[in-house]
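Heads up, the chain below is alone and in the form predicted alone; it's given as structure tokens.
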Amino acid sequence: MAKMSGAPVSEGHDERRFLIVTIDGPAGTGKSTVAHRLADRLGLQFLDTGAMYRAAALIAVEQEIDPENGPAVAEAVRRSEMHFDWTTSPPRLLLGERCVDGPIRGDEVARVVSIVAAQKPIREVLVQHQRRIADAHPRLVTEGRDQGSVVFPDAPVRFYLDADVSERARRRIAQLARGGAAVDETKVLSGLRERDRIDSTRPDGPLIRPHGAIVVDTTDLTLDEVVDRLEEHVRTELPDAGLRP
């Protein structure tokens, strides 16, 4: 297998060494959770791209830059030596020397996030990022938005996790509440119907199924079922890719 840039895998490729599992999807249906636990049960590396996207608008807002403003933004982030500790579990997401986990999580950056990930600069310096992630940790499980469309489109297993909105608001009411924060339902659900319509009609790298990926319903799953459905298949797909027994 070549190196992840996008293009087609060569047939023949090494699954031992290379191995990249996709999953894509909308806000709220659990992808973080869902394959950082299934990159543990596969002995994979994890990698969250989501987390990226928001450390770019927390750039803009602490930076005071536009988040329309794709090409000073896109500046920014290759200034700001973004980058993961990849010893910790799940990998730490970085600033120079400052772990931004806590900051990426809050509400300014979840007002401008898709304003930012729209912008096709910041999207060309991310994807580029990601498949230099990917070159340097071949055996990865990533998440986001375009990993399966636009970033990986030869990864040989891919998926893609959808749910009904209202499940969603609802999973997204109960983190919020779980981290003490007030909390407007009718809000939260806007909020989600807004992203979707951002993330599926922008331009470069929108939201949709990539073509081949297998689609799971989480609407009325446990994470853990979903976590099992995606394990069965991956180790059903690629039986000699020397996965964690």
Ligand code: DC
The other form holds:
Amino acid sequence: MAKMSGAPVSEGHDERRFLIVTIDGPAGTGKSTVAHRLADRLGLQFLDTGAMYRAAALIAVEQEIDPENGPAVAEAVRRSEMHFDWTTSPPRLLLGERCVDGPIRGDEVARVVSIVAAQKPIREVLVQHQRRIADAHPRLVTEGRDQGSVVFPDAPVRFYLDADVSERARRRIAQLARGGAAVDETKVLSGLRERDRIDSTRPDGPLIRPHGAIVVDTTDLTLDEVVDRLEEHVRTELPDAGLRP
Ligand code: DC
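Cool, the form predicted alone is there; where's the form predicted together with this ligand?
Then the entire complex follows, led off by the chain already shown.
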């Protein structure tokens, strides 16, 4: 992976072949949708690393492994043949032959995913996996919590999306209401705060603003406005990267 994430532009990094854009930030900033739309506009591929942590949580739940048992969950993840189907947009996530895009969005996964994502052995497996994916798909918009800080610290453009926690809760409530779910607003807000706390205080790959990242506060912006800003930044920073016009 050093070949790509490690090669700075100034050392003849060939951005027409290798181009990683990272987007990190807490839940409820619209990261996933923004990353997918940005990738489409620029003609890059899209990697949702949160889906990989969710799939690890699903594996723990279904195989009845204690989510705090990092080594056991990591071993099960290693054996799971986790991979994306790159022929669809966004890419489908599979465990072996089985698409898990639905099950990874379930309540039980949401309940344990922060615990699973805090385990060092699991992060090691998934970080390595993400770098391997980037070797095979070197023109990528990748989103998560540690993409610009740990996984691809030398990516030529790195973003950090943020928003007020109350606005993030409002978005989550609207999303749940659209899905027809009964919504307890206090629970949503406290759930978000708890997830933020776990994600940003874990010792391994915590949610931080990567040094040198472009910070975008999305509180008062629509998704398209966020995508517009990010697109403008990438095109300005990388005029010769062979981006989709
Ligand atoms: O973005 P999301 O809500 O789908 O992420 C699910 C969980 O995985 C969340 O608790 C944060 C964690 N995660 C992580 O620790 N590192 C990443 N690169 C991506 C997600």
